[in-house]
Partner chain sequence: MSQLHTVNKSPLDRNALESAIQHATKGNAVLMIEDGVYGAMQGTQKSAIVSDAIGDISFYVMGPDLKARGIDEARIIDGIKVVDYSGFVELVAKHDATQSWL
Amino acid sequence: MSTKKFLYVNRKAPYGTIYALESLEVVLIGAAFEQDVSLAFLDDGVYQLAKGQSTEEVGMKNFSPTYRALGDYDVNKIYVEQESLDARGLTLDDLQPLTYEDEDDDWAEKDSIKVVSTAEMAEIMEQSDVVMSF
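Let's have the structure for this sequence by itself, in the form predicted together with its partner chain.
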């Protein structure tokens, strides 16, 4: 079976709706099949990666730590749209760092998140074989 390029597009804030958590679970399940997986965060989806989430008082599961496991699942192409951050008064510093260990570079720890422009994001979408939207 040839490897297909999967892109998971995340456009919803966490907690208010189930989309963010559903997407994360589908990504983790899909990652078990060793496809070429990329994640896109745009519009309100960028809120999913906000650092410092603490859900104790709202009585929901805080799934933000699970994004940090994506590197273990070989999901290390995580694209965040600059324009979406700007519209929300956010910068890369407001997001939790996500890293992976590069097998081909003596397991050096590298950043998974790459901030891209809308035009670059469009190109990433264009080049994907399968796009799943959440």
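One more: the block was the form predicted together with its partner chain; return the form predicted on its own.
Below you will find a single chain and nothing else.
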């Protein structure tokens, strides 16, 4: 029996709606049940991974540090669309570093985030068995 590939697509800004937090919770639950989980960040969803988020003015809990736990749940396929970064004046350096320990490479710490083009993102979506958009 092959494992289904789940792709969670994040298109919304991190605060102002519940979509980003719900996506993160669903991903962590799926990963806890050993699903093959990937995340994609497009459009304003790229802001979910931005460094230095402050939520004091909006009165919401800052859940952005939780993304750093993804590697502990073997969630290490995190795709960020280059065109979405470009349109918002962001680069990979503006995103928080997300890493995992590769057990196949003597537990070397590796980057989880891969910046991909729109065409590559379409291919990733096509290869996924289940795509959930938030």
